[in-house]
Each structure stands twice: as C-alpha cells, then as structure tokens.
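A single chain comes next, written as structure tokens; it is the form predicted on its own.
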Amino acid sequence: MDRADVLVVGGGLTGCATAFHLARAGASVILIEAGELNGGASGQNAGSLHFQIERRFLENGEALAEQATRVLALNRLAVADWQGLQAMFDDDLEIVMDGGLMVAETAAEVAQLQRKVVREQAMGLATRLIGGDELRGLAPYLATTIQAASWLGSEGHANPRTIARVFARAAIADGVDVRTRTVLTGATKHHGGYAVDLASGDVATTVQADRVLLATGAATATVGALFNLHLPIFPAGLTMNITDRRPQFLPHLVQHVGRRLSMKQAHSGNVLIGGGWSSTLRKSPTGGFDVSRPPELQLASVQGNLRAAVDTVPAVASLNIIRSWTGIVALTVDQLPIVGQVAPGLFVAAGGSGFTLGPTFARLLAAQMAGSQPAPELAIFGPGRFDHLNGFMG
C-alpha cells in the first residue's frame, strides 16, 4: 500500500496549487487526476479575474446580493494572490490586471451598479462608479449606449491553459507524485485517515493518506458518495467564444450588469467572449448527466453571447469567430463554493469561482490541512452549512 500525508483528488487549478503549497510546507503528497491535468473547468473557462460582485449574485434579489457581499473579504485576498503569482514562477503566466469594468445601459442597471458599489466599498474593495467623459476617456471602445460602469483597477484576466500546469510542474519539482488517468474507485476510514482505492487502466492500487482533498469540480457529488457523503454540487454547461487576432484595442476585462457577458483580449490578440451562456450536458446511459464528455454547443447561446458583445463593444462586429467551445462548471444551491473540512481528515474545494479564487482557496486550504486554524475568510464557504444532508450518513 502506498502512503502519503495528503492525497489530492483532482488536477485542476485548485488541486495542483494546493499540492504545490503542501509540498512546500514539507508534506508528502500524491495527486491523482481521472483525465489529464487542467482538463476540466480550470482549463476550459474564459480566464476572467473578476473581483467585483458577480452579476449572478445581483440578478436574484437583494438577499443573495447581500450574501455575496461577504465573499468580498476573500476577493481582496485573491487580488493580492494574483498580483504575486508572476513573481513565484519563471513561466509567463499571461496575467493582466489592468482593470475591469461592469457596464450598465439603462437607468435601472445604473441604480443596480450604485447599490453594488456601496456594498463593495463598505467591504474595502476599491470599486467606484464612473460615467461621462471619464468613462469615454478610459474605455473609448464602449458603445455610446453604455451609460456608466463600476471600475476596479485590479481586475483583469489570465491564461487558463497555463496557470494550473505551472503549479503542477512546480509541485512535481517539489516531490509531489502526480498520477494522471487514475480514477478513485473506493475509500474507507483507516488508522485515522483514509485508505483510497485507485485504478489506472487495469492496474489497481491502494493509497493510505492522513488527509484527502476533493478538488473534483462537477464530479464532486459522485466522488463524495465514495466517502458516504452528500456533497450538493451540480454540473452546468457553459459556452465560450474566441475571435481571430487583432492589434490590442481592449485593455480591460468587460462585464455587463444586465446581460450575460464577459470579454477580454489575450496577449495573442484574440478576444475571448463568455459570460455564462448555457450548453447542453450530455446524458449517461443510466439517465444522469455525463460530466466526462464536453456538453453540446447551443447555437442560440453563441448568437446571444455575440449579440451582447457587439452591443457593448461595437468593434467586435468586425472580428471573425474562430472557435466556440463548451465546458462544465459546478454550482451549489446557494451559488457559493464549498471549501473546507467536510469530515475528519476529508476536505473539499468545489462549486464555482474556481479560477479567480482557486489560488487563494489552495493557499488557505493547504495551511489548514497542515494544521493551522481555518482562515476566517473561508467561513462563508464552509461545508457545515450542508451538515443536515449528512446527519444520517455516519
């Protein structure tokens, strides 16, 4: 039986980064990934670094918006983490933090932005509402229909295909045993930790670990069942689009408070367009959702996403879309990720915002798994809010 201090399940950004921090702290770590590293949501998203309150928290009433305000304490930490990442590695991470705009077209949307900015400033986030000449001078590429925007100078974007792999390479250099194409098939409590059964092709092994982290995205509910736990995380299919390369004209992350839109221009000159447009999850033979295959593209989502982009930044109309793709994200019933200890020695990090907040989740979780007290900024994400689901599980 192989042994490690920590078994990390999931080779996305949070899993790779947590393994990196644990190894740096002196822990022996095995990381397993069912497919290839960064093959899930960490590598399929549009790479936004959005620290303002997200639109999805604003469109469902004041109660959810107020709850989202509590996330901002962690967002402030995430700003600092992303600002420090490039100095940690020799690789070019393509991190751009030149600012982000959440725009509004109607009076009602401007009022919504005003309420959002009040909440953010009360929590120490340096967001401010701008319009008129200041907005036109800062972002001359915006449509004349845009009335105002909330501006945060530390927002931006990064290359989602790069970050997790850089963490993985550094983790391997620090001694982490990374095993791809390796599936978790069973788990039992063992000597205060866990004995976890793994399968890689026809080869079956068992690993004993004192602590286990599930950073398994949309597969977390299924993996949690192997530990006899309900982890209420649900898959959702999304759509992203990318244009051909053009000279730089879009220096900011642009989001819309009233429409599903996020867009930014990469180092290469391509414009990435997303914002939460749906795709269709594939079905498994047993009737559930199959999260092992990419969702089916919906033409209406592509058209709606591009319409919102052109209406916000008219220059996009002259660009050519060279690829549309789908990805799977994981959501919880209250839209907040689940991050923390869910049972003795068993930790989870999944359920949304995994790219923007992944490096921070990883840093704080690694410290907690190494014996530190849980960071207060993680309290709102604690698995304990769903304890009632596991009260009969034993």
Second form
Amino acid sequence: MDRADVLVVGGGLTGCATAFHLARAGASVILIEAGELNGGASGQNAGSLHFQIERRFLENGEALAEQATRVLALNRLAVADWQGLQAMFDDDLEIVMDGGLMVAETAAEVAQLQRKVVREQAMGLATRLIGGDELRGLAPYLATTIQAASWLGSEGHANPRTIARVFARAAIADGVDVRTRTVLTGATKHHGGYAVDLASGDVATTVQADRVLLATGAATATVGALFNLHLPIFPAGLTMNITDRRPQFLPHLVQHVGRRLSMKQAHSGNVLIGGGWSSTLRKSPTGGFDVSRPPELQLASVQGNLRAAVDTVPAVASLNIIRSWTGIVALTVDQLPIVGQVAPGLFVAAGGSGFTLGPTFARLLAAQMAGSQPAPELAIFGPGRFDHLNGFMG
Amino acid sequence: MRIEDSVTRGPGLDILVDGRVVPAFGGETLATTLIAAGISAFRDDSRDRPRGLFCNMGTCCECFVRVTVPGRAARDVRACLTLVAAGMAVELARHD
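Can I get the form predicted together with its partner chain as well, since the one above is the form predicted on its own?
Let's see the whole complex now, leading with the same chain.
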C-alpha cells in the first residue's frame, strides 16, 4: 500500500498550492485529480482578484452583508499573498494589481456603495468612494452614466490558465506525487488516518494517508459522501465571455454594484467579461447534477452580460466576442467557503471565491495540516458551522 | 478561381482591399472574395506570422479583417461571416 503524510484530492488552484506548501514544509504528499490539472473552476473562471465585498453579498439583505464584512480579514491576507506570488516563480503569472472599481449608476446604488465602503474601511481595507473628475481621470473609459465608484488600488486580475499549473509544477519539483485521471472510489479510517481507494483507468490502488484534503470544488458533496459526511456545497453553472484583442485601454478590474458584471483586459489584449451570469447544469441519468460535463450556455446570459458591459464601458461595443464558455462554481448556503478540519485528519476547502482566495486558503491550510493551530482568519469558514448536518453520521 | 458553369451569381460589385480594387459578387462572403482574388493571408498574428481562413464558419476567428463601409466606423469582422457590399474597404495584415 502506498503511503503519504497527506493525500490532496483535487488538482485545482487550492489543491496544487496546498500540496506545494506541504511539500516545502517537508511532508510527503500525493495529489490526485479526477480529470486534468486546473480543469475545473480554477481554470475556467475569469481571473478576477476582487478584494472588495462582492455584489452577491450585498443583494440579499443586511445580515449577509454584515457576515461578508468578516471575510475582509481574509481578503487583506489575500492581497499580500497575490502581491508576493510572482516573486515565488519564474513563470509570468500575468498578475496585474493596478486597482479595481465597483461602479454605481443610480442614486440607490451610490448609497449602497457608501454603506459598503464604510464596512470595508472599518475592516482596514483601503476602499474609497470616488466620483466626478477624479473618477473620469482615473477611468476615462467608463460610460457617462456611471455616477460613482468604490476604488481599491490593490485589486486586479491574473491568468487562471497559468496559476494552478505553476503551483503544480513547483510541487512536482518538490517531490509531490501528482496523479491525474485518478478518482477516489472509497475511504476508510485506518491507523489514525485514512486508507483511500483510487482508480486510474482499470488500475485500482490504495493509499494510506495520515491526513486528507478535499479541494474538490463542485464535486465536494459527492466526494464527502465517500467519507460518510454531508459537505453542503452546491454546484452553480456560470458564463464567461471574451472579446478579440485590442491595445490596452482597460487597466482596472471593473465590477458593478447593481448588475452582474466583472471585466478586465488580459495581458494578451482580450477583454474578459463575466460577473455571475448563469448557465444550465447538465443532469445525471440517475438524478441530480452532472458536474463532470460543462454546463449548457444560455443565450440570454450572454446577451445580459454583454449589455451590462456595453452600458458600463461603451468601447466594448466595437469589439467582437470570440468565445463564450461555461464553468461550474461551488456555493454554500451562507455564501461563505468551507475551509478547515471536518473530521479528525480530514480537511476541506471549497465553495466561493476560490480563485482570489485559493493561494491564501492553501497557505493557511498547509500550516494547519502541518501541525500549527488554525489561523484565526479561517475561523468563520470552519466546517463546524454545519456540524448539525453530520450529527448522525460518523 | 471561380466556378463558371451553372452558377447564378449576384450582381458584380467592387470592393477595396488595401486600396486595390477587387471584383466581387453580391451574396458572397468577404472571405470568398479574398480567396478568389488570390489573397490567403488576411492578417498577421502577434508574432507577425500571416493568418487566414481556417474554419470558414465563424468559430476560429483567424479571418478577422478591418472593414469600413460608407457611413460607419471601421470594425474588425470575421471575413467568413461578412457579406460583401458596394463601397466596402478592407484593411489586411493588421496585428492582433
């Protein structure tokens, strides 16, 4: 039986980065991935580094907005992590942190931005509400209908096609045993850790690991069942669009407080347009959703997304959409990710903002799994808040 | 080269390609007109390599050319999806 200190399940950004940190700390690590590295949400998202409170936390009442404020402590750590990331690797990660704007068109939206900025400043995030000449000077590309924006100088974007792979390469160089096209088929408690059954094509093996990390995104509920646990994480299908290339004109991450929109111009000149527009999850023949297949594109989502983009940055109207694609994100009932120890030796990291927060989850989780105390910033993400679901399991 | 027998074409018209008059027929795509005129390099990529028609159905985006029609601003279009029109002016060899 193969043995490792840690088995990481999932070859996305969080899984690859955690494996990297654990190997650096001297742990023996096996990482398995059901498909290909970076094949899920880590590689399909639009690459936003958003550290302001997200719109999805603002549209469902004050209680959720208050909870979102507590995420900001982690966002502050994520700013520092992303700022230091490029120095760790030789590859060009295309990390741009030249600032981000969340824009408002109506008086009600401006008021909402004001409340948001107050929350953010109270948590030590250097967000500012700007309008008038300052906004026009900073972002001359914005539509004249944009009244104000909250500005955060450290926001930006990175290339989601690159980051997880660079972490994976470095992890392999540090001795991590990476096995793609390998699925988890069973797990039992074993010598204080777990004996985990794996299948790679027709080849079945068993790995014994002291600790296991599930960094499995939208598949986490299914994988959790193999450990006889409920991990309340739900898949949601989203849509992204990308235009043809243009000389750089959009240096910032642009989001909208009242509409589903995120946009930024990639290193290559293409403008990526997303912001949480839906796509339709495929159904499994036995019931439920099939998260192994890309969701079906909804034309109305593409149209709505582009309408929001053109209304916010009119120059986009002269660009051509060259590709639209769908991806699956993982959501929880309280919109907060689940990160931490869920059972003795079993850890989970999934659900929400996984690209922006992935490197930080990985760094903190690796330290926790290597034996340190959990970071206080992770406390509100602890799986313990769903212990009532697992009271009859075990 | 064009098929000449048993073909019904739209009316003949001229377009401008990099300032040169190129004959076309109403109802055909810009890509067809360019290929028929012996032009296979539609644009240069970011490494200065010539690119041209590949999928001919709007998916690969290799056939982008910059087009101006009278009364409208210049716009990059897929030559394979764009019908020729009288007075159309086409710019090739743009970098993407």
